[in-house]
Amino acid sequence: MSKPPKKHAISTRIWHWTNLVCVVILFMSGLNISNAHPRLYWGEWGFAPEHAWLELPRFPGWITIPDYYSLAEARDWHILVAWPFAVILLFMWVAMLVNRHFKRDLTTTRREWKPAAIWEDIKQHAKLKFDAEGGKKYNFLQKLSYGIVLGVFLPMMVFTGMAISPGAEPFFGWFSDLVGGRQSARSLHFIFAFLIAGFFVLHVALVVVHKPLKQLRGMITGVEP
């Protein structure tokens, strides 16, 4: 009896779980850093409340790393995990291109972008039917969401983080200029962080309502029974 084919390659599974740990630590330590100055601005500078476009709440200790206010320790955690986060993302992109996972499973077709096809996909999701047609790995909405996360949200966290990092700012000043200033890069860093958090919550919720044990086993062993 032949073994069932792997649904998730070993590279995908290594990236998935490593990225999960990194994103959780980065987000929670980032909330602690936010508590030091919870206002966001656009442009090159900003400090006073009247200059802010958004004032964030003070995040409680149960959702921050560490669980008490310490800007220095939060920054240590943030920088410690930021590098593995960036390296493993680069690793994932190289792996996806080499093993053709990106082209085979995540690339959308012109037919899938037709309004009728998108509407049909939305209706199937509303019915909690997520299996793709024709033996494909992912349906259109799954391809689109994974593609945006891998191609936009996560890389933007790296670029904006480098742009506002005191150590890397001299090399990434061009990115701050590109988005309108250092405070703009900081605002984008927070926006993409919360977009990733939103995707994380939605992703977990959909796994919970649709064969959670099967999907969890698939992402650990690579095989879905």
The other form holds:
Amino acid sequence: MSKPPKKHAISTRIWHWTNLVCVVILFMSGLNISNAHPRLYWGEWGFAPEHAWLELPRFPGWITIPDYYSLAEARDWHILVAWPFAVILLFMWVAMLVNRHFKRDLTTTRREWKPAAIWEDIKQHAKLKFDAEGGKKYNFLQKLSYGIVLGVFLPMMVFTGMAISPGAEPFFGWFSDLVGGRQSARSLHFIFAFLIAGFFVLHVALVVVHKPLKQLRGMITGVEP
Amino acid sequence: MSKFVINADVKRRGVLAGMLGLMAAGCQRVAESNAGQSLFDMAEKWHEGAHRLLSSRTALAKEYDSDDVSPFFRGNGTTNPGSDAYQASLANNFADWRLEVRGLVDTPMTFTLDNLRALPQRTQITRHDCVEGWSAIGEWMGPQLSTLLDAAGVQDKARYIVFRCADTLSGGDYYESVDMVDAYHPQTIVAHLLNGEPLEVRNGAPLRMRVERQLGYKHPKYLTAIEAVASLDDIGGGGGGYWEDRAGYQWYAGI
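Following the display of the form predicted on its own, present the structure of the form predicted in complex with the partner chain.
Below: every chain and molecule of the assembly, starting with the one above.
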């Protein structure tokens, strides 16, 4: 059976690398901002240790931007890079819907949601076999994780980020209300940031164990392994 | 074998740290360049523009019920100006405290606390968001800044309102500024009561600004004067506020 050509669209490749740079800068400057007040709260307000549900450790300079503590400069980076991050995410969604990448490659089928099928997929992953059957681009776990990252994790960073901006509150306050308050939105901002960091680690690890150079080339030139 | 694994692990971590270091160094070079600074300023302006585009000039920050008020309102920055003059005024229950309205106004004015209490009051239960990330909810009361500005007659060439304060931080006078949109916003008030009581010293006694759609550093405490100006260039370091001058904080604190 001849496989259909599986190439990454130019829009996917542009988004992928731009998004990577944005996420890394946002995450590293975010860790510097976290150092200003590492406690997280639920609800509308909170400022003292007894209100907190979590206190994060102090992040060392080698993993923050800038590499010394500066709330003002870290916010400069965060506020700047939030723009390309949000704009290119919107661009990716429009491109994905227009070029049918979303419908063709990322939409899961009812059959794939059967427990037996999911279990089989997990077993294949454990054996480091990632080729989707039937000439499809992605198997179930890949579709699910890419779908959740694009559809939930990344958009939630934009929404929770807007929700903690007091200047956005007059028109975006409904979102804070929806998640239980401004401090809840801030907590979610951190939770989704670390979920994205977790995805990043897993994603890179899986590329490393499975044809890393070909996959890297594929995401640059479009030609897939 | 285990030695190899450890070495590989150390190496990998070294590579990662190296890459992040390179990234941080690259960012550092951008940040220190003029182009980098104007890029930051532009992004800040875009956020301000987007906020202003998506809500009206008078759109309100959320107001809460009395049940939502935090049991304690944290003080931050200066929690006591500590000067002899301030201590004397505090001992005197601020009977001698004066708030000047000056600068580009037709009639410069001076208010006592009694004068301010006699003006129409606004009460608002709002959330205070510190730039560091924490929040507290309190009920503030005081006259709207617009009432004072209208009484003094702000001239057309005035573009900013500067707030002068009695406190100094690390040897510098605290001050802040807002544009006319925020100066005339209905929730911009000169607060003298918090949760029905005169302000505590840590919260800015006897007077503090409330600029509800911006972060906490835009709400100067120990307020002594309100100044209408055409430009911020010649005030302090020209950044429009103590933290803006000292640490490079964003002048638009709505983000």
